[in-house]
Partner chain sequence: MKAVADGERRDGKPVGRRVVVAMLGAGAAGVVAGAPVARGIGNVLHSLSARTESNLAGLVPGGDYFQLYTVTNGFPPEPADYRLQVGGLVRRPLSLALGDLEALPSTALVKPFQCVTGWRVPAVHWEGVALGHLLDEAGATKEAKALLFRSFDGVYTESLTLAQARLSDVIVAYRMLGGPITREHGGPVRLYVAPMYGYKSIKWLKAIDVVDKVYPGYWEQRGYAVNAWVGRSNSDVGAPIS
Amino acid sequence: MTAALFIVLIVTGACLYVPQLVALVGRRALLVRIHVDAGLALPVPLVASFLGPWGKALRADVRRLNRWSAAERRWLRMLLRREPVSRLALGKFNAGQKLMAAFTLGVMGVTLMTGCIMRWFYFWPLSWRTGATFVHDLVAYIFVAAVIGHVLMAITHPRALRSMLTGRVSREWAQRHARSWLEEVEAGGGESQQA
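Requested chain, on its own and in the form predicted alone:
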């Protein structure tokens, strides 16, 4: 649901930002309404997934995302130097995935706040409204670029894409890319996500 809302926001935002696109649609007020409603709804699936007994796995993943091991810091340094990183014993998430998760959560917060200032502008001074518009647009551009990169990475790594769609990975993949997490699962200390 979060991905679907992001897609709606990207498409409606592009239509609102590019005059030729809004001319094709022809109903700017409707696009604004859909964009605002999707933006306000964006945190709902995440919050609903996090709360209650059904959110146990997500809460465990959030704890994992908040902890950085020495191997993950080394992974990031090696990646930046373009060295092979497959020999490191990583957890369920590598440093890039952790950075993307933090970035996405930050984008949600910043665009929600700036979008509220833009939508309910009469509560805010002009300088805030101007700044909110600039920040909202800038963050949206950066996020769209990150989404395009994310999609390209998923397309070029079909096994990773399959795992995103199914929520499962093979033992061989886990051994190669998330050895520390595999050891945790096999020891009974984590949820099993084996195919």
Contents of the next structure:
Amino acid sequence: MTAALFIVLIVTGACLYVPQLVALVGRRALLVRIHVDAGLALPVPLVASFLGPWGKALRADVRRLNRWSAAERRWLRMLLRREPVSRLALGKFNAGQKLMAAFTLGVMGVTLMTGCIMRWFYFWPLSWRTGATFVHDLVAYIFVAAVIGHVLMAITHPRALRSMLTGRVSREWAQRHARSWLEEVEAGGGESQQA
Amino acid sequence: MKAVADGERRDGKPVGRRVVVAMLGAGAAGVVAGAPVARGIGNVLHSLSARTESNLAGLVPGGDYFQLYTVTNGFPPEPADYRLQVGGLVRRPLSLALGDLEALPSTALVKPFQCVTGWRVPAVHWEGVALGHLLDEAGATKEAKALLFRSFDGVYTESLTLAQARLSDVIVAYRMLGGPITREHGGPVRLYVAPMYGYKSIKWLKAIDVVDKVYPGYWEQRGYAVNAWVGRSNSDVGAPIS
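Having seen the form predicted alone, the form predicted together with the partner chain:
In what comes next, the whole complex appears, and the chain from above leads the way.
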């Protein structure tokens, strides 16, 4: 749901912004309406699945994504220095995934905030509207780049992609990439995942 | 439950929350202080674009460039035999080809284009005929109170009162940005209403009707202020725009 809304937002946003697409599609009032409605709806599925009684697994994942162990911070530093990282004992998510999760949540918050200023602009001074437009555009650029990078990573890492779709990973993969998590699961603390 | 306990045992720093909070803070700061930053970036991009003869300023956020809006299905094609019609409550209706407009006394302005949503293009070169001059040529009658502008896109309309139309920086423009007005900027002829937000500057201008009262235009029917003075309007709390 969230992904579908993101896709709608990126597509309609591009059609409102990129001159070539504006020329092709036009219909500004309709596109604005779809873009704004999708934007307002964006946090709904996530919040609903987080707060509902069915949200136990998500809440546990969010807890994991929030906390960074020393090994994960080290992982990110080593990655930036292009050192081999497979020796580190990591959990279910690596630091890159944790960073992307936090970044995505931040993007949702910032674009929602600036989008609301652009949509209900009459409440705000003109310089704030300019600032909001600038931030909205800038964040959208960076996020689209991150999404493209993410999709490329998923395509070039087919096993990670398969695990996202099926919810399963092989023991050998877990041993290599998420040792702490494997130990945790084998110690009997399984939630929804099967090794 | 044990998994949660294990997760908490591994603990670590709440980096995720810090990243989110930092981004929200930076976003809010960008809203409040972003306008001068955007302007600064725009200036840098402009000089870079000029030096490298590229369209850099048009490619990244913050560049001072026009965002192109059209409310219909794309940009309307230019009519083969363009004529601007001035009619309604006038003694002498006009039908002006581009050459006729160019033959009239011209007014050149260097003024910003300010969109109501916030983006702004500083120091745009505009050239055209003062709207007041066209009204004098056509001779508005006593009942005349306002103008209704129509676009050849077939949908967009705009309005001005007669007094607003006679301001010296309201022109029927046929040149902008140092050349004939391109199709995406509303060529061959558009309105430029310097003291008001961009939506008043109707593109692809086809007809000006002199009328007995203000007929709100396209966006004005959708909640935008009819008297769209830059910095002094569109703060009508609660007005819907969609």
